[in-house]
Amino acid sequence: MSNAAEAVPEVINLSAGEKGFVDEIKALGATHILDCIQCAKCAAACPMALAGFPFFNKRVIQAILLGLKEMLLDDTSIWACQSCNRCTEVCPRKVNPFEVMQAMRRVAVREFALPTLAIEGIKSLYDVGHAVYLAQAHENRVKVGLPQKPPSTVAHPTALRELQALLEQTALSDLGIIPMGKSGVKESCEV
């Protein structure tokens, strides 16, 4: 927790908080955020807090309630969330803190504050149907007695086209984070 203190300024200017931020977050999936009582059970269970990321679940919620959008966008913590849902399991108020983390990521994506690796994963998902993809994997696959390609979109161009047609109807196409409509298979990607 050593860098938690560095990441947050000592005095927070509350009047600088963004109005309507909570509503934005709610609309993007964090439906129950206002039920949070800051009891910190979620923080006690969170591996992000244990690993020393400054903005773990409870703090993200509080920052959102204070409208501190910029501060959250400046920090990469939300991308370290493991989607482990320990927080969801223990929250006595059924806030679903994990959903808040996800909603915060959805805000960040709309502000183009997403890490390069996430962009790579999305591009790979669109190009080959897998967020994690290693083009050289066929060697190992053959070595262990499997066909070169798994029975997925990688081996079925029509299935890939189907998936792409779906993705083209999502927020991805409005946001323009990745080139769509013409896919170019890349070498590898790990998210």
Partner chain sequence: MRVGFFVGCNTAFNRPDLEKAVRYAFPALGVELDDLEGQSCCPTWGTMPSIDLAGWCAVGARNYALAEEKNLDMITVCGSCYGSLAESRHKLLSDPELKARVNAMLKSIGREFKGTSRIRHAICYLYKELGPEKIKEAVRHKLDGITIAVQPGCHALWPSEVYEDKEEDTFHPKVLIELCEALGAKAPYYSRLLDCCGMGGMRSTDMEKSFKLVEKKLNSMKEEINPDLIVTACSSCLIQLDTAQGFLQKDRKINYEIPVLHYMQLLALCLGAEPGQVASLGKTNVQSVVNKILEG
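Between two forms, the rigid core is defined as the largest C-alpha subset superposing within 1.5 Å. Numbering follows the first chain given and starts at 1. Here the structure is a predicted model, which means the values were calculated and not measured. What changes on going to the form predicted alone:
A displacement of less than 2 angstroms separates the C-alpha positions of Leu50 between the two forms, with the rigid core held in common.
If you fit the rigid core between the two forms, you'll see the Cα of Glu99 move by less than 2 angstroms.
A rotation of 26 degrees carries the smaller rigid part relative to the larger between the two forms, according to C-alpha superpositions.
Could you output the structure for the form predicted alone, given that the previous block was the form predicted in complex with the partner chain?
Shown below: the chain alone.
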């Protein structure tokens, strides 16, 4: 027997779950969420699960099915998803866990439940086309034989303008949490 205190599992009041939450998530793009059988293949492929986030794809789906909207909104895990789509590739039921995560993010945006890092990532996405972009990496890219800028919106101002136009038509623009306007390509991104 160990002297170390054992972790006490969190008790969740299942009767407090929000009725209709699954339908809300389905309407926001997670159309196949009810096909999930909790096999955990998505979790096995998820970098978030490996990093120790409490709500990785499988657990987000489980929490949604239980109606635990407030619990998900109080946790920043949904913003840690890197959109790698490994979960979608391995899902035997075609649930598309990535779309579930995106639907949950849509709820969080509507509820103003955005952590500071998510706001910074969205601003960076709007400004340069990447949620995480290291402008100082240009020299290192050249040293290893890569182009100074990655072949993405950073190197293609027209694509960035198209991305900005799309973002300007989303709920994010309506919230006003980051400045969006018809200003075009930011200087940090110009070729």
